[in-house]
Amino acid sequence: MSNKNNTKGDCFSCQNLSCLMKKNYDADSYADVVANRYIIDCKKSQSFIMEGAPVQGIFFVYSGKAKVTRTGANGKEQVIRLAADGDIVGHRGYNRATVYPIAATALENTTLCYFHHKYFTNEMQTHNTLTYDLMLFYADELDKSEARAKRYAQMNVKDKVIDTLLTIYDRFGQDEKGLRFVLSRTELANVAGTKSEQLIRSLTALKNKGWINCEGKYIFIVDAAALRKEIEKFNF
């Protein structure tokens, strides 16, 4: 469901200070942003970007969580990024391509701020600080992607699982139940670039060492220091 100028996700009260739109506009210019913003409420498991679909616009996560995927070998889904409050989704469509090279799906009930491609492109052409911050964002994403590829080329399955758990832990934290970004075992295996059976064996091994605890869908990090030490040689 999409609503234009919905008071939900109001830019003035938005707490997502890292959001590029929040960061680069002031009280005098928010009116134009709000006038060109659509609010989209997605239910859990609802897709809001289809891989191969024409590029229509860009999304900012107001609240909720989403996974960004692309189709790998033999049609297997590969999770390439996790997004939460304040994050950008759909920026991979802002190149010379005319279709999205990725798909995006809500992992829980999620509210998105959406801007049409024409409007956002015009803003990038006329709003220098927005364009500069977006350039820095792309550079940071590239650095992370290259570092991850370099690590994963040398890691075994257990190392990849540890790296994935620590990435989620460092970015999203955990509560009394476990990691705040809850993924199914299949989704977690996709993020780690392994198979579900191998993931489960690795989680069992880590639990037996007392480094994590698993209760149903929740994974609780018991000893982050031990996990970091296990893969410290891959911290290039």
The other form holds:
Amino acid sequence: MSNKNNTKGDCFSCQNLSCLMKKNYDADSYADVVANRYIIDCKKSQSFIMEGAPVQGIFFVYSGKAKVTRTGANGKEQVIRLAADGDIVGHRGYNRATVYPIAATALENTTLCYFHHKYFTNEMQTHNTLTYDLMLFYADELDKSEARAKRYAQMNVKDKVIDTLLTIYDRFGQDEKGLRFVLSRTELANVAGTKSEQLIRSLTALKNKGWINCEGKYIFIVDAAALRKEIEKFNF
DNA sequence: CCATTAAAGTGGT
DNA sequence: ACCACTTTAATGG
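Next, give the form predicted together with the DNA, keeping in mind that what was shown is the form predicted on its own.
Every component of the complex follows; first up is the chain already shown.
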């Protein structure tokens, strides 16, 4: 599923300004990055990282959307993180473990930039601005993860659904149709840590309050302020 | 376009 | 929470 290099031009022309590779190399040194980069075109619902597989490298989303998941005891899927253009995926392989603790799956046709473990490790050890940015990124992720765990421990299902909707709204925004990161009801439920039936009931309740609008799979946030107010007591 | 399948939504236990 | 059912949307020929 991979073809070597350059079907997407060099990093210099890449529009993903948030990409850590883009950010930490200048026009001259991109040549080396590009020489070590694999472009992977991933079809919808194809997994490009499998839980428990040996760490082979790291991915950046060039374009498209992906979910990062962990499987619980009874095979229940928990969505850990959503990734879109410019986002890093597979960084959880970079600890003392030698296997990925997560799975990553494309939610639509998605193009990935891939770097082999050996190359990327060497870059981290020699390119300190990249390493520093990565450290900040890991710290932010840990902070978000802890804050979320704290909130979710106190929340009921409806609160978690509101929290999930606002998280997607804040990170990916919405257009005239609705939230820019479109998920099925089941996938949304897996983000909120609940079941699709309960998620659907919560959405209906929020719709009836006039805070959101649902048009098929599109969810439009009508009153973000009201939604925030509903769960503000969990942010102390 | 219609037929088949998948997903959304509802109601009962 | 779980299951069974109806309705609606997506897919593919």
